[in-house]
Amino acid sequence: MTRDDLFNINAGIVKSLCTAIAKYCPSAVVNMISNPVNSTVPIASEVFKKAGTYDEKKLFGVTTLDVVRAKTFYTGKAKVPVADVNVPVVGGHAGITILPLFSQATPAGNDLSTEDIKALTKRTQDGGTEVVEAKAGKGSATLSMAYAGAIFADACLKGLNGVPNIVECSFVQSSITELPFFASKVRLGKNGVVEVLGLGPLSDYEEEGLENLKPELKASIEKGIKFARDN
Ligand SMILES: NC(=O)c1ccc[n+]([C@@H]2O[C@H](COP(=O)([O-])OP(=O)(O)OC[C@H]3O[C@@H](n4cnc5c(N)ncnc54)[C@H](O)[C@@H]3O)[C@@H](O)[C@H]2O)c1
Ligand SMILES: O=C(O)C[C@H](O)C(=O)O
């Protein structure tokens, strides 16, 4: 099962929860973790627009798990201390839409080959599946989810409390590509998003990944918008 297969069940749940958010806590910061995030965030935006409460600075898709995975796998290969590692992950939160930018990873892992980078990228994209397969029929990808969710929620709270320079990757309304929603580094502040940061310099491999992910991500976004408008 892919995250997209969850659409039929979760789209309606997300829509009803967002309808309640619009009614009872219309100015809340909403961290959307329900899958498929690439569609549920657009669903939420449509529900909030219809209710007149949409604030694009306060709607986030949680993609932190992809960053946690990219950092962990990179650390293992690059032999650098995990506590110091940073890897931006952009695009979306499903399969090839997850695009880790290992060319921007810090500290740099200078001796990583192109094949290493390709393998790390694939492993990050398939991180959830790897857990599901390891559990061998005993359930979903329940590894490090709470950890990732807590990192992102904590960053949002720090931003809301005025702590400066809080930056995390998240799937947000965006104009850094032609797609209306996109995950990239986002600066967080007292009202949610302060700034959606650009992608920075990409390697040829990442440029190719970026172009390859756009059709799937576009379709998932449009599917969410259509669902919200038709239901
Ligand atoms: N974005 C991410 O990184 C990420 C990480 C973890 C989980 N997820 C997603 O989060 C969702 C939840 O995963 P989980 O592991 O916590 O699942 P879970 O089954 O443990 O929990 C789901 C909860 O939703 C409740 N629920 C069901 N229908 C509801 C409704 N109509 N209204 C309100 N609540 C309802 C259930 O009672 C249950 O408590 C899934 O869509 C999963 O794919 C995403
Ligand atoms: O895939 C899931 O079910 C949860 C989460 O989105 C993940 O990346 O593991």
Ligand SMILES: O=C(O)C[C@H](O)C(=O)O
Second form
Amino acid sequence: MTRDDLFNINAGIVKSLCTAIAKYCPSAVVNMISNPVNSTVPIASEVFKKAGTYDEKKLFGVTTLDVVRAKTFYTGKAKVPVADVNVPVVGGHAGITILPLFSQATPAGNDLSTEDIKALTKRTQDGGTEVVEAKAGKGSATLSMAYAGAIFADACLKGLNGVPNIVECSFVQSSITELPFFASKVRLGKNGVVEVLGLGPLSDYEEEGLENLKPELKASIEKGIKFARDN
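Pass me the form predicted alone as well; I've looked at the form predicted in complex with the named molecule already.
No partner chains or extra molecules come along with it, only the chain itself.
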């Protein structure tokens, strides 16, 4: 299925679920993992606004799968233990809107070339397609998605329970760029978002990727908002 196919099916489902959340558990922390996340998070925000229950600190788009992929692919290339690796992934959760910041990866890789970084970036962006092709069209990335969702839900629970310094990447309401929603590192706490962290220093390649992703991400956000307001 294309992202448009997913939108046509999932937009209405997300709207219905969020209408129920607003009615029955209006103060819940909501982890939105239904694709296309770039559009479903804005849909959720509009539903909650209409119901008078919107809290920007409690609505998260789960982009953890992009982080898991970036870490895994980076580990294979940089020859470092995956358990020790951290790679921030910013932007959105589809195609070129996914921007892994390999320049900020820790521990630092062993002399990765520009071509290596480009290849790792593209593989992270196309990870879902790679899985679909490997399964010959008979399935998608269900296990890794479940793993990523569990990691993020666990992080939210730690934050809610007062564990300090819990930081994960997530697609949230943001003023980091001119776009109303954006994925970046977020500090989690007892009320959801404590702080949306900045992008930090970017390489020239990442700066270019950031500018390239903005039009597509903007259009996806606006598509979600329009759906929620028109339906």
